[in-house]
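Take a look at this one chain, the form predicted alone, written out in C-alpha cells.
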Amino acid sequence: MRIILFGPPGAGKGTHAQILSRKWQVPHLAAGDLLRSHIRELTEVGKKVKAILERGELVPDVLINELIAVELRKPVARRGFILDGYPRTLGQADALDEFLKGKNENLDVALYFKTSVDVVIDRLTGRRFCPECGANYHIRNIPPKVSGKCDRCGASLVERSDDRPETVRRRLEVYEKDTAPLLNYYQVKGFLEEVPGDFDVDELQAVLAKVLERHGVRESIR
C-alpha cells in the first residue's frame, strides 16, 4: 500500500491515516508530526519551521522533501506507506514521483478529503495536543480520559497556535492557493479519488475500504 491522504487542514487525514496504518500494517508518515518533532527537539530545522507554522504558512518544498525522503528510505517503509499532509504543493508532488521512480515503485491512490469550511474550523479549534509526547486529542471527538491531561504521560494538553480561529482561516487561504492544484495533478495521472471529509469516522472508513479495494488494495501486509 502506497497512498496519499490530502485535503484542507482539519479534514481528518491524520485520524484516518492512523486507522489505515494499523489495519494494513504500514507506517503512517505525517508531515506535520515530523515537523513538530523537530520543534520539540529544538533542532535547527525545528527553529526554522516554528515561526512558519505559527503564521499558518507552508514549509518550503526543499526542506519538507528531504525530511520525507529520509523517512521513506528507512526499512520500515519498504512494504508501503501512508503519507499524511504530503505532498502539499506541485513541487512536492514532483519530488515524490521522482523518488518513487528511483525505487521502481508506484503510488496506489491519492485520496482527497473534500471538507466544508465550517467543519474544518470546528475540528481545528477543538484540537489539543501533548507538548511532551506529541499525542493528539479533540475536546469532543477524541477527548482525553481526564479533561486537559494526556492519557499517555499525564502532561497538560495545549492548543496549537496554528489552530486558533484567525490562523485557521489564514491556513485555508494558503491551502487554496498552494495545494488545490494537486487535484488536477493527480486526476490527470489517474490516481485521484475524492472522499467526503465531512463524514464521521466510521462512515468514511467504509467509503475508504471500497475505494482501496477498487485500486487493488485488498489484503493487509504481514
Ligand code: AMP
Contents of the next structure:
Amino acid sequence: MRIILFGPPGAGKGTHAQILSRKWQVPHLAAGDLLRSHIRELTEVGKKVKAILERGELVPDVLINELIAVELRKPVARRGFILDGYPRTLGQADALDEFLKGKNENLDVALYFKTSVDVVIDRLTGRRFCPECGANYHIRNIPPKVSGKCDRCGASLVERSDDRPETVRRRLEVYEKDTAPLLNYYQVKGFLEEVPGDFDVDELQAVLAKVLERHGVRESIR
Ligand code: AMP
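Form predicted in complex with the named molecule structure, per the form predicted alone context:
Every component of the complex follows; first up is the chain already shown.
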C-alpha cells in the first residue's frame, strides 16, 4: 500500500495513519514527527526548523523532501508506506511524483480528510502527545488508559507547543494557502478520495477500509 493522508491540522491523519500502519504492517511516515524528533535530538536540521514549527509555518520543501526521500529509500518502505502530512505543497507533491517515477512505483490513493473548523479546534486543544514514541491522544476522544501517561511506553504526555490558539490559526491559514491546492492536484491525477474527517475514529476506519478496498489496495510485495 502506498497512500498519502492530507487535510487540515487536527483532521485525524496521525491517529488513522497509526492504526493503518499496524493493520497493514507498513511504515507510518509522519513529516511532523520526523521534524520533531530532529528538534528533540538537537540535530542541525532540528536547530534550523525549531522556530519555523513554533510559528506554525512550513519548513522549506528541499529540506522535507530530502528527509522523506531518506525514509522512502529504507528497505522497510519497500512494502509500502503511509505518508502523513507529506506532501504539503505542490512542490513537495511534484518531488514525490518524481521520486516514485524513478522507482517505477505509483500511489494507490491520496486520502483527503475533509474536516470542519469547529472539530479541528476541539481536537487540537484536547490533543496530547507522547514526546518519547510519538503516540497521539485526546483528553476525551482517545484518552490514555492511565491519565497523562502513554499506553505504549508509559512516558508523560504533553501538549504540543504549536497547538496554542494563535499558532493553530496560523497553521490553518498556511494549510488553506499551501496545502489545499493538493486537492485539485490529486483529483486531476485520479488519486483523490475525500473522507469525512469529522467522523469518530471507528466510523472513519470503517470508511477507510471500504475506500482502500475499492482502490484495490493490497499489501505491497515484500
Ligand atoms: P504536523 O505534525 O503534521 O501537524 O506538523 C507540524 C509542523 O511541522 C507543521 O506545522 C510544519 O511546521 C512542519 N511540517 C510538517 N510537515 C511538513 C511538510 N510536509 N512541509 C513543511 N513543513 C512541515
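Since this is a predicted model, take the numbers as computed values, not measurements. Positions refer to the first chain, counted from 1. Only the largest set of C-alpha atoms that superpose within 1.5 Å between the two forms is called the rigid core.
Asks: At a 2 Å cut-off on C-alpha positions, does Gly154 qualify as shifted between the two forms after fitting the rigid core?
Replies: Yes; that C-alpha moves by at least 2 Å between the two forms.
Asks: I need the hinge angle between the two forms, given as the rotation of the smaller rigid body against the larger one from C-alpha superpositions, in whole degrees.
Replies: 13 degrees, smaller rigid part against the larger.
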